[in-house]
Amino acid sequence: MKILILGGTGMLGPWVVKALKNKHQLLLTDINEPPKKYQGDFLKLSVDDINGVINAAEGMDCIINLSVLRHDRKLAFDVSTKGNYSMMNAAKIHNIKRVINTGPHFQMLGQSYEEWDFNLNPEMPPQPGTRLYAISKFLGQEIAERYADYFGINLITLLYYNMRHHYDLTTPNEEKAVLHNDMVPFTTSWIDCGEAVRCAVEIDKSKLQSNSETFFVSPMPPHNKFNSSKTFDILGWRPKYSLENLWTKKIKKSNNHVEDSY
């Protein structure tokens, strides 16, 4: 399958590339250059460049959107909202029927849901609240869903919550975490995050109930605050790293980890 990846040099991008590179032909795009160790095709492109995204999508079978910009008001909307318009417009023009979108859980479950402690699930009415990151991603999702419904595009949205490295539980900026004090039960390893995208790319359309389906990507915590059963049952995703084995395993400190490489 030929796959266009938008925003592919961010935190999630390397793990998605690693999950897909041996099975699919990838075109990685971003405003930042990829690491020198990346060996695949790359195009410097901003997701809000509508014509650029349309041109990059020609001949593709699937588009994956990993782009994100959280803090700047204008750029956040350009990337998260307008970027989804670029992606879906490209899918419509080139008759691309599989699109994978990604975002944070709170673009659907915002402030009004934060105090809930049971069965938050992807079928609930979305309430993103007013935070810039959440509302800009939510508006982009609304655009994507309308395109999916009207033009028959198969849209799969993956919503993530808390991601960490599996080997030493450091945060994404490599700040050392305090063992056993830094986690929540719905922590997801970056490896498992990338595997969720692979599952979404490769799932048989017949297993999906509609053109637009949303999935939570997190292990199943015992108290079931975030219910990921739909992801387990339909996508067939099973996290390799979960609360139990992260909490009980012995951590080996090493400076030689290369598993986050392209």
Ligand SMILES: NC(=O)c1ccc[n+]([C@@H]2O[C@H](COP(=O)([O-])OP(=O)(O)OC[C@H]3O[C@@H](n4cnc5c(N)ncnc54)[C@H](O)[C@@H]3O)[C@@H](O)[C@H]2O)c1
Given for the second form:
Amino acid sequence: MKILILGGTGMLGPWVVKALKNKHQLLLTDINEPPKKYQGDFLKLSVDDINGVINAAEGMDCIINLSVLRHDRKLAFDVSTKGNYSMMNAAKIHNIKRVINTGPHFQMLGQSYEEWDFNLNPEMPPQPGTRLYAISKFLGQEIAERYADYFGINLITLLYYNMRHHYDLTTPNEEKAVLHNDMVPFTTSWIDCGEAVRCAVEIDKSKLQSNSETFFVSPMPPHNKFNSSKTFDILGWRPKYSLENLWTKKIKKSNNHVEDSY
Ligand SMILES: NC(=O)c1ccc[n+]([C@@H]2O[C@H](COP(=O)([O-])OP(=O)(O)OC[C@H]3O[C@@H](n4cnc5c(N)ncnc54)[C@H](O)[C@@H]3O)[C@@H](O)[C@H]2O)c1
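Right, the form predicted on its own is done, so what does the form predicted in complex with this ligand look like?
The complete assembly is shown below, putting the previous chain first.
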């Protein structure tokens, strides 16, 4: 497949390139240059440049959006909201039927879900709240979903939370681990994050129930707070690294542990 990657020189980009480069023809784009060791095609492109994105998408079979800008009020909307508008317009104009969008899990399950401790899943009614990162991504998602429904585009949204190197998962630092101040239970190794994108690119359309399907990308935590079974069952994603060692490691007692307060 010919694949356009938007925002591809950030943290996740290299892992997506690694997962796809042997089987697909990639055009990497970003406002920032890739590292010198990157050997494929690259185009400097801002996702809010609608015509630029439309031009770059010509002849593509799939678009992947990895772009994000988290902290500046205007730029966050330019990138995470308007960027999706550019992407979906480009898909519509060039009749591109597969689009992969990415974001944090809280663009759907925001602050009002934080107290929930069981079976949070991507089918729940979205409540992104008003945090800039979440709301700018959520609005971009809404735009993408409307385009997908109206123009018959397969939109696959991959939601992540915390991405780590696999050695942080396999050999967690017990010295630094502090009770209640440790890793979130929705953590995925970089390599598995990239692999999820490959699964989304390559999944047969007949396995998707609607034009717009959303997936959590996380190994299953033992208490099932986050439920990513849909990702296993439908996308066929099989993470190489589980969270087992995080749960079984020894941890120091936190200074603010409730027993210490009395
Ligand atoms: N890193 C994480 O732990 C994490 C967690 C949850 C979700 N995500 C999601 O994963 C995806 C990739 O995130 P990341 O960790 O690689 O983020 P990142 O900040 O490392 O990379 C984002 C990329 O977007 C690019 N960008 C910014 N403005 C742009 C513009 N106007 N046009 C084009 N590109 C632009 C940046 O240059 C950067 O290369 C995002 O959708 C993010 O929301 C990441």
